[in-house]
Every structure is written in structure tokens, then in C-alpha cells.
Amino acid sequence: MAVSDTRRVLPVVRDESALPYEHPLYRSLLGVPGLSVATAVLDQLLEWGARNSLWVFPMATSCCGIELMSAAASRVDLDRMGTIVRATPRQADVMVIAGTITTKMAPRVKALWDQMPEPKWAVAMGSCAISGDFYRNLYPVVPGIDTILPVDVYIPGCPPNPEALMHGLLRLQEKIKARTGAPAPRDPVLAAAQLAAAIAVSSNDRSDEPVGEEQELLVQAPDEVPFTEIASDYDTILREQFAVGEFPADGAPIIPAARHHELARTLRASGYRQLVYIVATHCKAKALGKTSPERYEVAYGLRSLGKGSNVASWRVQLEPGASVPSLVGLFAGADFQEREQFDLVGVRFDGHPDLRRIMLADDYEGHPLHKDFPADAPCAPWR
Amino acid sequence: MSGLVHGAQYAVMIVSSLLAVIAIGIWFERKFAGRMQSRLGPTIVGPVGLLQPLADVVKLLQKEDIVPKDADRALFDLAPLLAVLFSLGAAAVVPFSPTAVAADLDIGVLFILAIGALMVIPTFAAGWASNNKFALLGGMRAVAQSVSYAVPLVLVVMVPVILSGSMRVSEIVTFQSEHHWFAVWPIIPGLPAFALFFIAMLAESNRIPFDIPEAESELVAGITTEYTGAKFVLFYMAEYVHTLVGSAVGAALFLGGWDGPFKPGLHWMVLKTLLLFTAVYWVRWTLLRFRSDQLMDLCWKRLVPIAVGLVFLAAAWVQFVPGAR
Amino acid sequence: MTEGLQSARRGAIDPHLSIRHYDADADLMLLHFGPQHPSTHGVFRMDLYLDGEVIVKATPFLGYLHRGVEKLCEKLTYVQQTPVVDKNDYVSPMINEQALNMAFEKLLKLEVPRRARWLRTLLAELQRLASHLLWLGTFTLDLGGALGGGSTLFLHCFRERELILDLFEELTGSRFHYNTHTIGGNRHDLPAGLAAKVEVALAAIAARLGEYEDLSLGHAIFQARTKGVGTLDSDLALELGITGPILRASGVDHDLRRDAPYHAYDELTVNVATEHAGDCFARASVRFAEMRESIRLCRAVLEGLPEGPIAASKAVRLPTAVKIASGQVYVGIEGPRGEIGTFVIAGGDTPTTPYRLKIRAPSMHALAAIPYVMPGATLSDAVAILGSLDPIMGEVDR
Ligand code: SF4
């Protein structure tokens, strides 16, 4: 707090802007009998009712809107002091921002936010629209919703309680009594302050290393069994048809682009009726790369039906810059997957009609799962 | 000019009577509505939370007024009026009590009944001029449905009219006074006569089974979606009156008006109203919303069939059964 | 890509066709439906072309609360990772924490005791009945709306959800995110009179479902909005990938609890409810008969919880105390949508971290069949199947 002191001792400078507005009537009226204690008891009843009745517009994304939903509910019940919820933005006086906000998603917050008529108030329910919580650091989220609209009552935990909604709702009918309004904006240069703080306690974070005796679990080298459990009809498809005799030991078998529509038609075909994932992953780290520098794997997994049920999954390795067939013609759920993947990682898919980006906004640059992208990316514009 | 006086006097009473009894009539809908939830709904603002409609009013007045951009402005901001007006229309001609009732029309059904189905121009007027795609579904959907539900109304409210040969309401009342309130006696065209008005009531004033038009869970808030502050208010008020003074309709028109077992009068009609109002709650916080094409399958291939056979039965009972009138 | 088309209903529907396709001059309404609506469960939108009320075509959106987990799993290590798949499905923390950990115990070859086994039963399985309670809470309040009686059940149904929180947050301390499982076995062990509160909440549960089915699929406003809208066949559920209640919903007989046995479901006999009818309707009861095969489940595992250690080794508490030099691994387990899954692929640099993870979210199939299910039904119609998929948008944009 050492720089909101040496802000008190800053020379007063007298900005004629800052005074309050007078209205030209004001001294005049001053002086009726009784005025002064009408405006009074009204101002107190405007300020009854807009205290008393707070509709909740429920900006809930995510977890925390459960909660939110729970408070509504019968245990702790809003309605008691005359909250309810209001699907329209028109009619509501809080938002009640509850859940990750990501940056798709904050700009429809900020309309919402301006389609509520005024007097209005924010709430930021849990870590996540407090400061992003644990994604705070990621690609897609905004670091807290205080970044794009003014919060006056800040409600942490992950999710908070329904009953510390409410606290924070009673906080803000304290808050509305008191006349303090919103917040004034922040001071740039406390933030900047407080920011260089916060990074150099996050830097000094604890090491990796492992601390005391506790016992570590390793694996090593899996060469006894394989991790990928193959069933015997599977094993026959793949050794008749597809002359694959060895299988590898850290994974799924590995089949060549050119094949691997014709083995997911042969799977379908003899009972491998349900997709399971399509997962591509881009190959850079040394451990893996053994054989090429750079590749993409992309694994797929088709699930059997019934008793008995298990999944068959193969992989597929590609050079940089190749496409691998998509599967979209033989399984219709294969569309939002692959366009997952393309998104994501950045595999592109032959023959997907439709081959957008479906998670980030179509005017995104890069592929967060990428290896080069870096982990800790700034959340443009927001960082 | 004694007339107008009279009228006006008594109009004055009523409205603001019905406006008090909105009030409550919130504040006890949501308790009830609690109640029926296992919560506990107002307790906090005043005493068990009676003023809680007074600080909702109080917060919606002071708010913002947002008109939309591309909004239709006159239509915008009249509809909320005329909602209100035609909502109180109606109790214009109700009678409370023998005395009190603005205005004794000859051909009161007739009224209440042309007021009623004015109600639809304010409200498709809202889903109109809110530029809002999703106030305009619920405007069209409104449309739909008080014209439908029109048909098996006026239907039914003909049977009273027939049973008692007029069109007066305050002489419907006196004659169930004298003879028997039609929803116990005659049994049949009668009592299935109530429960099809109470069914197109609900329909008409837009509640749950059939609040197609406001839906909040497919049309976010239908018509009112784009109003703010007052004009809300005026819109949420419309709805209770709406509901309010059909109740009293139904209550003058099929269960004895102001007469009761003993001591008739005003707190027998009131008592009547507040019951049908409390019946339409109950229903609201306990089904589910109809889809438009069923409201419609109901009103036309149910209702509007046993609205006409009811209507034969009512002239047959006047026609054949001595002593009927 | 003609192979594909069997299916006469995926026939019918190309999702990918141009809006002009259908008909070049008819005046299409396009309306907007999310990313924030009432019904959307979170934020998901579809764009929704109308004719009058009747939908024409239905795109799906997603990615509004994409929070990049999946980038965030390969920065943590393997220990660190069960808090954050509690916020996938955020109304089944405790089934993605199960994923996720039998994944790692998969790539580790460790075996869990058998009493962590029972328990994770018991644990999976009163998450299934509480994250069904509040499907059917929010189903009715789809159709019924908030001011209305479906909130009257809904909140119903929340106050018996409550007794199932009040049970994991008196195991946890957490009434929501857990993070209870760990890798090799679980942390919390039940607490002493915990089995008769279960027994408890069991009771006041089963005793209250029948009222329920009343005021729900006994009820003949719920049944005519439900039946035979949202019609999906088995030959596109399966080609969707679609698992779960709406996969036997659809007709096909398959449940992961009892096809490929995990926890202890291979020592307990798990009765699988299917359906034919594969509309709305048909998923409301399939649920409503897992809710009853839950608390069933939940009864036979408290009955024969085995004593025994909860955890394989010494708990697992450090972050780094997990390595794992290489491997390749899919777990998939029976959640209350379906199949969530687990891909893991270990190594790379480090061999505390993952290198790459993935989670098989159940509810994003279950959204890839809105093009097929929604043209023809109408707006109030797209609410109930929206609400019938029970899509839960953190697990499906993650
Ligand atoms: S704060 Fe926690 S519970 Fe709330 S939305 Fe964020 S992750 Fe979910």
C-alpha cells in the first residue's frame, strides 16, 4: 500500500473539470422550506428500491453458472431478498459474471453489459472472471472480466459457495447504500506497480525438483507389454490385410496415409461401429522424434460394440505440410474432431467438406497446440 | 351527468383498488410460487417481504429507457400503454358489487369480450416495433393464439348469457343470485362451460400452459424482451390485470358474482376473483409450456367443438326444462 | 463420399450445404440462437434459418468457452492435472477425474486397491444420479420455463442434488471441484457414518424419483412435447459417435460399466437401460431408469465395500512425483453423457508432463447431431432436443 501513501501527500491541484456539476436552480432551491428533506426521503426511497430489487442477468459460462443456479435454488434462494433472474439484459440490474470468459466469448459480455440500462452494478463470481483463475495464462481466456467492464463486487473460490453469492450480493446492497457506485478506474500506475509484484512473486515460483524422500513412480522403457491392448480380430485385420507384423511398444500400430481410409472402412465393416478420437499431436520434442525431426501423428480410435467392448486405434504419421484422408464419408461425428485437430494442432484433413476452425475465432493466427506455440501466450488484446 | 359522476367515482375505486391488489397479488404469487418450490420466497424487504413489489416498481421506474435502434419509436413506447388500458378495460364493466361497477353496460359480455381481444394489438405491437427477431416470433405467436383462443371463448361465455337472457353482467349475477350459480347449476353445460373459460383464459392472458408468447426459455423474454424500467413496468402490471380481471370476469359470469351462502356483497366477489387468481398461479408453477401447434391442435379440434356443443346444451336446457329461466 | 450416406436420414442432411441450397428465395428468418440464451446450457449458439417456427437448418457454434485445458495439461504435471478435468464436465467432476487418473495408472501399470476400486464406484455413481437430477432440472425448465412449473421441479430436483453434494463435500471438503482421485487410488476415505448418509440420501432420493416421473414422463404436456421430436436412429447415433443415455436411447445396447469393465463394475451386475424410440422422450427415460440403476449400484457397493488400503502407494502429494518415460494410452469410462475419455501420450522432454492430452468429450458428439435432429422441428422443439442432448459446454470446448 506503500504506493496509495505517497499519493495522499501529492499537491492538491484544483481541476475545475473534477467539480461537481451545479445546476443553475440549485441555490434557489436551496432555500424552499421542506425541499431539501423531500429530496431527501425520495432519494432514500430510489435508493431503497434499487437496493431491494436486484434482477440478476446470469452471465454464467461455465461451473461457477451451477452454482449461480444453486443460490437461485431452494437451500439458499435468492428470491428472499427479492433476487430474481431475468433472461433479458434489459430488465436486469447485476451481472453476475459466472465462468471463464474467453476471448470469443468477451466481446458478446460487453454488449450484454451495454444492452443493461443504467443504474446497473457487475458481480465477478469465482476465480475464473475474477482473474482467470489457472487458465489465466492461456491462449483463449481473458485474465479477468475487470479487464473490459467495471466489477463492484469480487466473490472468489472455485466455484464460490452459493451462500457466498449471496454474501456478495448483501455486500452490494451495502455498496449501493453507501452511494460509493462503481469504481473509479484503475490507476495505471498502481497497476503497473501491482503487476511487477505479482511477477516477481509468480517467478520465484517453487522449483520442480522434488522435495523430501516421497517415492517416485517411474516407467521405463515399456518394452515388455504394450500400452495399446489389441483384440484378435483386430490383429487379424491388421496382419492379413494390411501386413503389419510388428507392433510398436509405445503405442497404436502405425499405418501409411495411402491406407488408413480403407482400414477404417474395414473396421467399420466388421463391428468398429462408434469413434471414439481422432487425436493429432505435432512430434518436435527429442524424445519422441526419433526417427524424423518433425512430424504430425494423428491416432485414431474406433470402439466395438456390446459385451466385450474395445477400441481399435492406429496411427498415422505425416511430414510437415501433408494431409491425411479424412474420415468424415465414414463416420459422421469425424467432422467436428477433424476440425478440432485442424484448429488445435494444425493437421489438415483431405476431403472434409467443411475444414474451419471450430474452438477459436476464424480469424485466429496459429495453433495453440502446436509445439512452437508457446505456452504462456498472451491473450491479445487483453496482455 | 349523476352516470358519469358515478362512473368515474367508481372507476377511479377500482383501478386503484386493482392496482393495491396487483401489488399484494405479486408479493403473494411468489410466495405461493416459493411454497410450491420448497423455499421460502420474500422474506426480507418489510414485513414477510409485502413491500417487495413496491422496491421492484421503485428500482424499475429509476431505470435506464433503452428504445432499440431501428426500433419503431411511437408504436415502441405506446404499446405498454394501450396494454394497460385494454387490460383494465374489461373491469369497467364487472360488477363488484351491486353498486360497484363503472359502468353497467347493456351489452357488457359484448365489452368485455371486444376489450379482451383488443389485447393482442399491443402486444404484437411490442414484438413489432422492438426491432428484435425474437419479440417478433413472440408478437406472431400472440397473435396466433388470442385469435384461436377467441373463438372457444366467445363460445362459452354465450352459455351464461343464455341461461340468463342477457347481456348485462350485473343481471347475470342476479339472476345466478336467484336461481343457482351456473358453474353448480346447470351441471353440464355449465360447469364444463367454467373449466373451458378458465382454459381460454389462460390462453388469453398468456399463461403458463400457453405463455407461448413471452417462453423465456426459447424467446428469452418474447415480446417484453427489449423494454426496460417503466415500460416494463407497465407490461408486467398489464399481465397481472389482465389475469386479475379475467378472474373477475369468470367469477361474475359463473360462480354467483357478489353472492355468497350468507351476507352478500363486494367481499364475496373479491374472495371469488382472488380464488381464480390463486387457480392460475397454481397452474402456472405446476405444468409445462405447450408448443404453438398443439395450443392450436387443443383449440381448434378440443375446445372450440365442446365450446359449440355446450352452447346447443345451454339452449336446449332454456328451450325444454321448465322453470330454466 | 457417397460410402458414408447409407443412413437415410444422414441422407437426407448434409450439414455442409449452402443455405441457398434449400431454397433460393424463401424468406428465411435467421435467428441467433446463443451464445447466451436460457437454454442453451452455457454458452453454445446455433444459427438457427426458420420458416415461420419450423427450422430449416441448424449450424452448431462452438468454442465460447474454450479455455485451452488441453495446452494447460502439457504444461502440468502428471499429478497437477485432476483439478483441472474437474472443470471439463463440470457436472461430473468426479467421473473426468476417474478418466484422467486410470489413464496415468494405464501408462504406470499400477494396480489400484480393491477398495479404491469400490469406492470410485460408489463415487462415479452418485455423480451420475446428481448430474442426471440436474439434466432433468433442466430439462424441465426448458420446457416449462422459469416462471413456471418447470422451475418447480427444477428446484426440486437441485435440493436433491444437494444431498449428493453434501455427501462429497463432507468426504472432500469440496462441494464441487474434488480433486479427490489421484493417480493410484483416491484420497479421501470415507468417513466414519458417511456409508449411512449415503444410505440416507439414497432413501429421500428414490423415495422422491417416482414423483418426479410423474410431474415429468407421466405427464401428458411432457409427453407431447417430448415424443417423437428429435427422432435419432441408431445408424447416425453410431456414425456420430454418439455414446451413452442417447446412444441406448437410440436402441443400441451399450455400456461401457458392463462391455468393458472398470472400478468394480466387473464384480457387480450393472442392468443396462435401452430405449427404441430414440426421440426425446425415449432419452428422458433412459435416464430415468439409470437414475434408479444408480441408487441401486450405489446400495450394492456400500453393501460390500471390501476394507483395504485406498491408495497404491504411498499417496501421490508431490507434483513431480509421477514419471513417465514414454507410452501411448486411451481410457475410456461410462459418464453420465457417455464415453469421457482419456488420450495420453507420454514422454517428450520431460517425464513429469504429458506430452500431448487429450479428452474425449461425450457432449461434443452429442452436438454434431443438431444439423441432422433439428431441421423440421420447431423453435420450442429445439429447445427440448437441445435439452435432451444435455450437452455440458465445458466439456465439449474444454
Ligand atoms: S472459478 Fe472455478 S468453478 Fe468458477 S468457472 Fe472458473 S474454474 Fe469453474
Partner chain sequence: MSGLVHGAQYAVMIVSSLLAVIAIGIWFERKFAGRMQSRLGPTIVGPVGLLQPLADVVKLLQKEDIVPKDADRALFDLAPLLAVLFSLGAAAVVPFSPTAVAADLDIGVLFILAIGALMVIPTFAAGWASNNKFALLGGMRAVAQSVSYAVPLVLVVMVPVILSGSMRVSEIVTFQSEHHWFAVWPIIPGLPAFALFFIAMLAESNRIPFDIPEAESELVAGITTEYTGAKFVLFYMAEYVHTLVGSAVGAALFLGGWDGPFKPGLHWMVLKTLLLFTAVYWVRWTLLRFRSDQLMDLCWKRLVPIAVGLVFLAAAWVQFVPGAR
Contents of the next structure:
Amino acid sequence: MAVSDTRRVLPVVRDESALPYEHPLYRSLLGVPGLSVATAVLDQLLEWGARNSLWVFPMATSCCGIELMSAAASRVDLDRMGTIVRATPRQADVMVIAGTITTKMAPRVKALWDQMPEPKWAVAMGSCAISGDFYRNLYPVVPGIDTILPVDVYIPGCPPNPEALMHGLLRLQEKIKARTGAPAPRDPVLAAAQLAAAIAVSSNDRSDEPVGEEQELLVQAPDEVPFTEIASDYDTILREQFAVGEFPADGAPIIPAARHHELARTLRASGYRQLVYIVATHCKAKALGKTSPERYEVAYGLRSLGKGSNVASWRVQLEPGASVPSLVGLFAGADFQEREQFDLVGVRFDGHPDLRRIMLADDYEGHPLHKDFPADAPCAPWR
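Moving on from the form predicted in complex with the partner chain, please list the structure of the form predicted on its own.
Just the single chain follows, nothing else.
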């Protein structure tokens, strides 16, 4: 009876660590007569290099920027197609606008675009970058990035996912390849989707309806929320020191503008150390069908620190052209909040060290949160 040999034969491992890398196809090409030298059109070589090394300059301003960041992660991995993200426009050739562009941001985006070397391309990622979407008719929003720079690829969605961005970059590669006259391959899935969309649009055509006619929007008023009962110590301060006898059930008590700063200083000394909000409102005459004079209201809120903290709120009413004392000397957080209310509503704060616009451009005309300010006011040349 023969005894089987149970010894395992180990494979011979060849150490190639010191050898230079050689592509398997390279040796085969060298073995064919006449293939040791190849020629190509220079434009095609340059196009091949540009198409496979898209360096992105990210212009991420809102939620689409999160999807742009995710596209560089391992699940999608833009690096596989030679796409890397650069932090300077001077070393990038593709600008991806991912998010809303405002009239204050538009000149900065245009300046960065002008600094990018040629050839360069732009990708509008998401509905806001394409058309402004929800904010299209608002005063600070550019209705589409293509109003200030040329766009090569549009990626719809709110927001589009990372795969959609990859798909858009593949379409951009096709466009770059078409520059040399080479026919770009047609994506059958994309072609079928475009055909289905065209059929749906044609079947739902409503050309008989008037175009451009304004429609009245019916907005249902929200239910009234009762004002939170103020702390007893704050109630005592208002009654005994500031002679306030009326405490509205649907709002904060009204304090004369002349004693507003004194109240804030008294509350700060009583333990209200945190400034919660400063909110200004423009009340137009004859509002809600009632005959009332035009005025401004500025609401303030302070909070006491520690366990069981309380909130102290009050309002100041101002006539048109009047001002209210600034609280910057008492609360550092009042700096930006007062500038915002000055910028949007037009309320002036006496004693503010740097009262200028903070959200809109310095040469912006008017205050957009005025009741009589048109929501779609033009802002040349950006909208």
C-alpha cells in the first residue's frame, strides 16, 4: 500500500521589488515592428491631459457644499478620475458653484473666476446655483450664477447627491473631449431620461394660460402664542423703578426710548448677563386694515445665567427718523445685532462705534425689511 506524500510544496516567490515597473502591454508593443515610436495630434494630447486632471476650485456657500465634500470621500472618490480640490483659483480649472450666491458674494465669485487660468470651466451644482430656486425673487440673491459667468454643466437637485456631481463631471469630460472634434459618447441612460422629460413637458403644456400674470398669495395667519410670563423680580423692577403698569398678554412691555439704556444697565446689574436678541420691525401705516401711524419697534431679550435662568424682554417704539441708544457698551454681542437691524430695517443706534452695513453691499440702496420695499428689487449688475 502506497503512502501518500502529505508535504506541501511552497510556491517560489520572486522578489521584484528592485525591478522597475513595466506595463504588460509595453513589451508586446515593442515586439511588433514599427510600434516603438508613435505619433499623435498635440491637441488631442493636451485635451487628454486636461480631461483627466480636473482640478476643482470649490465655491460652496450653502447645503450643496456638504454634497461636494461627500463626493471626495471614499464612497464616490473623485480622485479616481484625477480630480482634486484646490484652495486657490490660480491652480484650478473647474469652479464648482455649490449653493446660493448673493449680491454681496457675486463680485467676489467673479474676481475668483477671473483669476483662474484658461482653459477653465464652471459647474452649477444645485437649484440655487442654477436659478436661485426658493430665493430667486428675493432682494439679496443672484437669480442664477450664469448671469455673471458662463456655465458649462448644470447639475439639478436640492441638493444633488455626490453621484450626481460625479455624473456632471463625466459630462464635462465629454464636453472637453468634443473641443478637439472627437465625437463625445452618448450616454443611453441620460438620453432616455431627457426624452422622457421632453415628452412629459409637451403633454403637460399649459401655453393657453397667461404668462407673467401676478397671482395673489393667500397666507393664513398663525395662531397667537401667549407671551411667556416674566420673572417676578423683573416685574418688580418694571413696576417700581420704571413705572410700567401695562403688561400685554401677546408681547413684551413697552419702555420709553429715553429709559431703555437705563433698564438694560439695571438688568445687567441684577444678573441678566446674556444678550439673547435685538430684533427691529417696521410697522407701516394702516396695517391689517387698522389706522395706525408708521413706526418702528425694537425688541430686546436678556437672560440670567445659572440654574433656573429667566428671560427679560421689552420693546421700544420709535417714530420715523428717531434713534435708540446702543447697548454695545453693556453687551459686546450687541455690536453685530445692531448693525444687522440697521442694515435690514434702517433703525439707527446712538453711540454705536461702527454703525454700517453688515449683510448687504455698502452701496445698497434702501432697507429690504421695510414693509414698502419690493422683495424683487433689482441690484445692478448682479440681478
